[in-house]
Amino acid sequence: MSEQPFETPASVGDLQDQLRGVGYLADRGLGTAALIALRLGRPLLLEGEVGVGKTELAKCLAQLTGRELIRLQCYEGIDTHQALYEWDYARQMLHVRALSEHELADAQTIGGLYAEEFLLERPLLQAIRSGSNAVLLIDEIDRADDEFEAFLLELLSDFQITIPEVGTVEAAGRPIVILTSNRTRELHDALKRRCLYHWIGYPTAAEETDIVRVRAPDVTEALAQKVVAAVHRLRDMDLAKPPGVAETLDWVESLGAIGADELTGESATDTLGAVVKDRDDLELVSSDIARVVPGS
């Protein structure tokens, strides 16, 4: 945690800089976005293939300003009570069992079954509560279906809830906000108005070969540049899961984890796993491993 009061950076520019210095390179275009979302403390809706730095972005801006990272993972079927609070059934029932009956009928002793003590914070009432402290990082809001999305809608515009037992808990301050979605299928326009948004797209090569210099400075420019080179040749294949630039840090790891220094063709084969994540692609990638690493 910074020690320091987190200040918005005064330029695009800043902002990048900062990034920079956590690990991420934005591009003007994001860096803007997010200075945007900083400034008027709107939520960011984050649009991209999988891989791209959607998720790292949250990831990275709460290191920078030193708030805690609370991160919603959202998938298919979830619910307001997984998103949002349970109660500690469990915990409740062995309470009651402990109480003699005079207590038992006691309406406030039995009211006090929803005492804070048994209250379940889920990551939306645990961002609510820590407000400003907190950046809150909806992911793959895109796996979640269209009642938990409406559901996001008034959470989104005034940051409070109401707990039927508690009563409305309302954010003391905003925290920051960054959704992410992979597209698997078209979010309705009604959470796009409450975000702004910004789409992630790959990198160029040189862009590329940045981000892995940062994230892996022990790595040499030419093998960085031949990586990333291999990596844009597999994008151009027709894959059913083209690697992302998560795929292309994961290889260079894996590069060294063998102990080779250069991208050949025996150990781009001996470490394609960590770059393709498909079993058919895989089996494509390696009958045509010369076309990946020309020369091999």
Ligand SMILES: Nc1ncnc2c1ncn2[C@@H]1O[C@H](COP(=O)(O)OP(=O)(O)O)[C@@H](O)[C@H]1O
Contents of the next structure:
Amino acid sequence: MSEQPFETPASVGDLQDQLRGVGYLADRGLGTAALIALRLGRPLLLEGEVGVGKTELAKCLAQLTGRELIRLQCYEGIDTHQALYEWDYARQMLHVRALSEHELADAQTIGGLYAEEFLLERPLLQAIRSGSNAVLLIDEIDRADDEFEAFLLELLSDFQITIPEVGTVEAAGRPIVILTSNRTRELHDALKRRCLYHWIGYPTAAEETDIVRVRAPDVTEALAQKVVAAVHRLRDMDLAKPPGVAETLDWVESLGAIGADELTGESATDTLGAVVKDRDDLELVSSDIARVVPGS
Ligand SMILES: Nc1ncnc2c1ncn2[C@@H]1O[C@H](COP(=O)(O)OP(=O)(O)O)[C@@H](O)[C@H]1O
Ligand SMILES: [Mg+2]
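What would the structure be for the form predicted together with this ligand, rather than the form predicted on its own?
Now the full complex is given, and it begins with the chain already shown.
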């Protein structure tokens, strides 16, 4: 974490440079969206295919700003308690067992069971309390259901919550908020309206080669270009699970691990599991490896 307080960069170019400094390559569109979100203190909703750098942007922004990253991973069936706070029943029970009958008869004792010391903070409460010291990542919100989305909408507008037994907790300053969606379903317009929106597409071949060079500096430029070109051909193949940037990086690392400094039909086939992670896709690609690595 940086010791110096973070100052919002003066321009998109400056923010892009600073992000590059922490290993993240943002194109001009994403850099612009991020700068606006920082300046206006608005949540930024990032949509795109799996593995295009949505989650990573939140991590890198936390690193850049010296803020704590607080991540709420959404999933099917997530409810407000798992997101906000829960009471620590086990500790409450232990406490009750240690009380005398006399103490138990006292109504105040029972009230005391719902005190701060028995409260388990979950990511959203943690983010409200950390306020301007936090980057709040609400990850894969498309996995949560409608009801949870509505609850988030409310939270994002007030940044305060009321815990009946404790009172109202208000954010001391706003966290930077990044929401991500892999777009397995449409999000509601109301949520989109509250946020700035940016679609992250797959990087161009040149951009992706650049990402490989930053993330895997030991790889030669020539190999990086070849692997990226092969990944781009895979993305054109109509696979069930097209490879993201993470897979490109896995692929170059796997090639490195077997000491292959060239991408050939053979080394590609040997390491295909790093980049194609679906059985039917694997069959399709293996049977037509010359399409992925021409000349092999
Ligand atoms: N623009 C980028 N700059 C640097 N690394 C990137 C970029 N995009 C993706 N990556 C790499 O790809 C990996 C997967 O990205 P991630 O953020 O997890 O994807 P998703 O969009 O599914 O959240 C990251 O861990 C990072 O190593
Ligand atoms: Mg992600």
